[in-house]
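Starting off, we have a lone chain in the form predicted in complex with its partner chain, written out as structure tokens.
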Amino acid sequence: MGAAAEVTQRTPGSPGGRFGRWLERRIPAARSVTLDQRRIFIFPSLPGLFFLLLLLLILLTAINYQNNMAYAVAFLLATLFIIAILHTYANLAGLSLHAVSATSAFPGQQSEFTLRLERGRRASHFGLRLAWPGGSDTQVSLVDRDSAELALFVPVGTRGWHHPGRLLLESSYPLGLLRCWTWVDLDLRALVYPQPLASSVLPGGSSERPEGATVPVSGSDDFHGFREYRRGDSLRQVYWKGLARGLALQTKHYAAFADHSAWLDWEAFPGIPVEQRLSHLCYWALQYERGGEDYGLRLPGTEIAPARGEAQLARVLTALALFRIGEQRQ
């Protein structure tokens, strides 16, 4: 594989085509966005169009009955509609959106995108709806608080970086007659791991390098717990403080797991296509992690030393997810 193509997916439904490119220029991607007139669009909503019909009806009543007060109501409501443009706009203006984080996910799962919404000069913002096309949507009001953190879920596609596309933020507060909205690109992306795929071949085991089968107990630094003193335990490890408090004689027990560590090796799957290999490796990484064993990863150009725990799993899966994926926009 020569030039690594950027493998990203955009969720269907977000603006594309010419409008998308125009949006790209007008509202460029950024980790945090403060909404101003360049970014906010406004148009009568469906109830707003019905409201205009109602105005027409009242106006016709006024004309046919030659009724000046009916005229007055028609004009008052028409002006209210115009004033509502400003109020609806003000409900969105000044808000700022910040990208906080995105969780990694396996294909077909949903990634959790965390955003923070901060209020502007106005004391309160009501009825803000946030949605990623194709993902979940949520409604939030900022009243008596400066900011709110929200989680939105977006289904992810295949391995690599997943860009959820533009986020829709809309509101029709206060009257619901106008819809005010914006599309923001928060420059958030979620890592999509390879799809785990079981394989009969066990990659590596404790192959090649004899990875220390036994680790000297004293050499370990990992404090594990106490256990009752047994004859032969080093006096240096006796928990003297406990003894002083009147507890039974105990020794500090250090972690000294001398279990074997496995290598997940790219070369263990000869003749299998790239994606499938990664899927197998991913499967085994999960298996080892579940089994509580140390495991390392060897990919062309990458090597991760054996360990276990969440951090190790994340390291390994990230390496697998980003294998031969262009590191654009990082």
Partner chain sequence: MSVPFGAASLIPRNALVWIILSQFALLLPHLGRLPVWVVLVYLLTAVWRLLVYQGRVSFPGRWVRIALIGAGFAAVFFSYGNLLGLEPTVALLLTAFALKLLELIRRKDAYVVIFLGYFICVTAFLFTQDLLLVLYSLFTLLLVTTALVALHRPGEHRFRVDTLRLPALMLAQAFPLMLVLFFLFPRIGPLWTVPVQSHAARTGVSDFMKPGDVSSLSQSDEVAFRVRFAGDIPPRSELYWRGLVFSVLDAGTWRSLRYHELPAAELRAPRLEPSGPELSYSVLMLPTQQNWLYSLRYARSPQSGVLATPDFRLYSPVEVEDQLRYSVNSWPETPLETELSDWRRRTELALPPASNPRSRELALGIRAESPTDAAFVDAVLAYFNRENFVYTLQPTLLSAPEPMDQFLFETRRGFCEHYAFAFTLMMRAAGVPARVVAGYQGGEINPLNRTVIVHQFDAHAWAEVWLEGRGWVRVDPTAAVSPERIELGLEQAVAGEGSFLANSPLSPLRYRGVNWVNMLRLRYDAWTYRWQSWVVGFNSDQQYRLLQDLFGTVRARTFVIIVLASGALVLLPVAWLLLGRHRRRPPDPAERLYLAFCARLARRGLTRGRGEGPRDFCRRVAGTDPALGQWAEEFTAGFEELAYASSGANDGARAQLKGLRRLLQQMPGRAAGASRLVRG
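What you see is a predicted model; the values in this text were computed from it and never measured. Between two forms, the rigid core is the largest collection of C-alphas that superpose within 1.5 Å. Residue numbers count along the first chain shown, from 1. What changes on going to the form predicted alone:
- With the core held fixed, the Cα of I40 is displaced between these two forms by less than 2 Å.
What does the same protein look like in the form predicted alone, given that the last one was the form predicted in complex with its partner chain?
Left out here are the partners and the other molecules; the chain alone remains.
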């Protein structure tokens, strides 16, 4: 893997080239976008092009034969087409799109991108289709509600941040003669974890204390033994009965049992390429979490103390996913 890691991956199929650069200037990335004249494009659909061709033929027939009825039909259809333009544009105008969230995923899986669609006025919006290139699509209408929360699924690639590209919002309402659409960048990214890769053992994975070892804990209720009195020891822990029997002044010693914990250590896989190391560490993080064991992570410049639970797993996987993003992958 000699290519440099990209900070953000983009889904193939998003507008690119000159058109993509023009879109970047005209509709810049934002967490919320309200559609207006600058952000909406409209063009005849395939049925609309046939409609215009028919309209032209009727008009030519009317001119050729000087037929008033043909003129009336041609002007009526032209008026209908103009009215359709206004209604098709109005079906998108005023809508607001808001980025909500994106779920993390592993390479090859699909991430769920959630967004909210709102209408800015009381007008109804019909037959709205939303889709990310290469991902799922959905249709929604805003008639008796002011907003709708939608979830779209997009396949993700290698680890790091995944950008789904520009979102397509389009509609052919009301007659299907025109297609009104826009491409918006909601600045929404999903975190992609390393691909888990099994290894036979995790060298040096165990903690320094074996399972069941005792660790001194102040105030614990587990009695462990006696030790010589030290200045500053609590008088409540002094062994007064022993002193009354003529023994030396002693203090009660308490301890707690240490749980087994493991360290996912970068140095446990020497000589292995970066991505393979991260994949091994990811695999063992998932294994320890399934087993209900405490585990920590040591990476160059990063250390996460041993713990367990969903929050710990999220911290560890996030650190692995973002390790050296933007630097040269080995």
